[in-house]
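Okay, so here's just one chain, in structure tokens, the form predicted on its own.
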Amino acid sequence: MTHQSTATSLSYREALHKAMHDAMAGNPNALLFGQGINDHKGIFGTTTGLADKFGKHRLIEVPLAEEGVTGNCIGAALNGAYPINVHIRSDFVLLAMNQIINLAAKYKYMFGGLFDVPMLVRLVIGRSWGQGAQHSQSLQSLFAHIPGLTVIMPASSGSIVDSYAHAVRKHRGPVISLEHRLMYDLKFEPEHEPVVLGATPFSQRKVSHGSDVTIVSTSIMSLEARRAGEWLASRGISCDIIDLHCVSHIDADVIMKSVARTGKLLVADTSWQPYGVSAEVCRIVAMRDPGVLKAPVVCMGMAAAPCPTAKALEDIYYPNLTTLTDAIATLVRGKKDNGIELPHERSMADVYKKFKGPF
């Protein structure tokens, strides 16, 4: 796969393939650990062909022992290598919840600032081919809880290489990150990358500007609240967009600025709503002025239920373009019959992606 600038178009696959080749070139220290990162498909061609360039002593295929594979990354980010640790679903880092919020996240604090444990986790969040419950999980709001872990959720390529690229090199602490697989395919031109607001790629970006309504988004969601705010921009709905890129050290002046102008907020997320990113958005917005609001927050996601693998199933569980919009169009107008015609489309899955069996 060549690598190509990020002043071209790139796709998603292709920027994490550029972000897992720029790690290994530019740091002889850093290693990459995990199931199938060898084969033939080099986890969905994130990792194709680097294990013929650098070596196989650095792409490291892992065994199903994902607390002990986690274990060793801690131990090598402690003796000054750069581990990268890739879970093709992010519902299996659940096996290794102790190693990252016991060892990773607290081993600086707990030494008094003498160790750094920087290493990054990659998760690949987001429904799919009939995955059902235990393959589907966005689980963000779990790690962003834990103080010590920085959680990101990049939502275009200049996203992935900015943001990995600042992890691998200047950030000294567990990132972890979680990529939507109905992504993967998509080309980001770079002139529509959004803007970093804050002061590391780490950042929260803004996707648009707009004036009647605050959408702060995660992830794929980020991508739909776009196609729903160019859909209402021509039926006189202006939306101001915030991509959450950054959920565990969230930005709440650029929040808080944008809720001030517009008056009106809706949160989409890529999991459930309770004890949630959802709920710690309206948290900010409660705690810092919710006079701000001039009507309730309006929040969606997945809904309160495991996912159902059938497909008819899964595409009520997720929201979609015409919900969303729907959504966004009954805040602004303050009444369900607000006049405005609504898309028809039923599944983000047969916009982004045709999946043609479950890898």
Given for the second form:
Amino acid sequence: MTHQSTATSLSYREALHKAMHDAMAGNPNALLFGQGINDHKGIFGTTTGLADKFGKHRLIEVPLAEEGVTGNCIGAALNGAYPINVHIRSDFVLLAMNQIINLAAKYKYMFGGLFDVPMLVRLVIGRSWGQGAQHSQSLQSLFAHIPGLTVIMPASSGSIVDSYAHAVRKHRGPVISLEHRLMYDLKFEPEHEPVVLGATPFSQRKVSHGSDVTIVSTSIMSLEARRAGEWLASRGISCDIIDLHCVSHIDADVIMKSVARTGKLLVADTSWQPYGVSAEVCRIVAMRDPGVLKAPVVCMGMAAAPCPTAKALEDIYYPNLTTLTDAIATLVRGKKDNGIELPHERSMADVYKKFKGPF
Amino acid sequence: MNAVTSLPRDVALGLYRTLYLARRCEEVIVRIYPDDEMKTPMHMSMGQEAVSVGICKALAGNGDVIASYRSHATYLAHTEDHRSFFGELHGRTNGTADGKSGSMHLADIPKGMLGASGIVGAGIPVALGAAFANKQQSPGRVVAVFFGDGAVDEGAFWESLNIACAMGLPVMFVCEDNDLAVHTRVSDRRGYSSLPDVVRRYNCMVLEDESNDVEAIYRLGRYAIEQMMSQKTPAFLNIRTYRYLEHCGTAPDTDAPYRKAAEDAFWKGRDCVAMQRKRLLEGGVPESEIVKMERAIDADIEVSVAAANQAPHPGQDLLYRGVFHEAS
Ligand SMILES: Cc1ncc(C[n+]2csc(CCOP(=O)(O)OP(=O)(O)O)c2C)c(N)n1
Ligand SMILES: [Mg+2]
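Based on the form predicted on its own presented above, generate the structure block for the form predicted together with the partner chain.
Expanding to the full complex; the earlier chain stays at the top.
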């Protein structure tokens, strides 16, 4: 079952604001907790004005107490609320891992199904312009490893609107959403909204159809993959791009069907490769049918180091349009000397350049 | 504030010198930040320098320091090394960490600046262990850990306070209380009215300051260290101060809704740098001597900025260096 996601020409930030607004308007028991949610910056503009409309009893400014606030959300969910908790960097939620992993993820199962824990945790991945080791981590695999959690990485405005509405209205368990700070200012035109490849807004999405190579990507890497795919399309290489979106619940058939057709697979994730999304996608292919592969899988992600602050190092720490395009071309052509003209590092570079904080 | 210093002249001058250095370095940052050569988020100390300078000078070379991400003044007060400082902010190989740290993680292990963390409150537990090791290996050496009023809201603070008190560790907890966590006031975040009163219930010495006066803070620090040594307890210092600039970045944001004009005027009326300068003048230090010192610092800072701009950028060879602990 496939369907188009909500067509919207909102920016990622506007989509987040709409999603927060709709959650509050649509469910009188929805609550929003976060540090700074009611200040004049309102979580990068995603919660501004909401307290005026829905009241400070529903938009709750909290102390720096990540574990306490997370446990508070779990308790509120047990007693009928729909709590949303936002952290302006995914790195900060590490202080709440006990509540998320030992409690929220297990509450339903551990008590024999007595409880639902419907809640949404919004995490923002930082990148570029000196975010450094403690403000840039992309922690999806830590969460996706844990049975009981649903982990999404919205890569478009439509993804946000659809997935958050689904989380708030339909889903009965804890959802961890990793938003990407560098996408906040991007507008997503309706024609760029990927097609949803499944029954719910949490399903995988098809960014583009192609026959030479399968690219499985997450978050902002889905945008880079689309740009690389567009560049390569006019140079004789056609990419089948799947935006993974829900990294905790991957539809193996979607990936296998594509790889069976193309014979080649490149995984482009926002995080480190070992034990992560790259490793998981490889596991799926290796267990299902490694025989469909006509070449070794290629994975791209952050260098296996903490993130350095200096721009000179940051530039080689992350994949970019040039290195991604080169890797795709090399995989398809089967040789390093692939003969494909490479795009200049542009694409997201403009966004990086404009991004100077604030935090 | 006492009009005339009761400290030895060289100490009073030394305090001013370091205050001026910290202030001037940040004024230079404000000036050159728009050039975009320093691609790192900045949490500026401006307005709050007296806390770091007073305490670090009180350590008198026999103490370690751990800072928060708002670490410029602490780093400069403890090390006075503005060459490495500007190198690091410029992301160059002459920085404290080859540009891997940027503004948020300044450190200098040989001088006992044991790091600064971008995770609020994360340095506090680390200070315990540093003090534990000192207690056994370098008796008499204390650890001063700096953190904001927001960090106190974290469990890590209360766990650490309890551990330090239970174990009698030589830790000086220094709360740089600017009443703000980003834009949120203490009164909107706490379910109690007086932090010092709560901490007094622990086996811990509690001291307070609201003067923003570097000499008062210095004296408080000296007193705290003496008491810690004789009583074998940790100390908690709540030092009120005021942040001049935005939470992150170099703009004054005086018109932002969370600011209060009267508060702004009150604190700028007791600017720590101006106060100490005035005191020196009133104590008979000739203005020409002060100006001479200031101009020398100004010139030396410009040398640091130029050196940073000329230093090499880190290269590929540094990307993976230090990820794991290599056997040497
Ligand atoms: C664990 C954690 N939570 C949230 C943040 C985001 N954050 C950075 S600074 C800050 C405010 C801290 O205020 P305070 O401790 O008073 O220090 P100040 O900035 O006033 O010096 C917040 C919420 C963070 N860095 N780490
Ligand atoms: Mg503060």
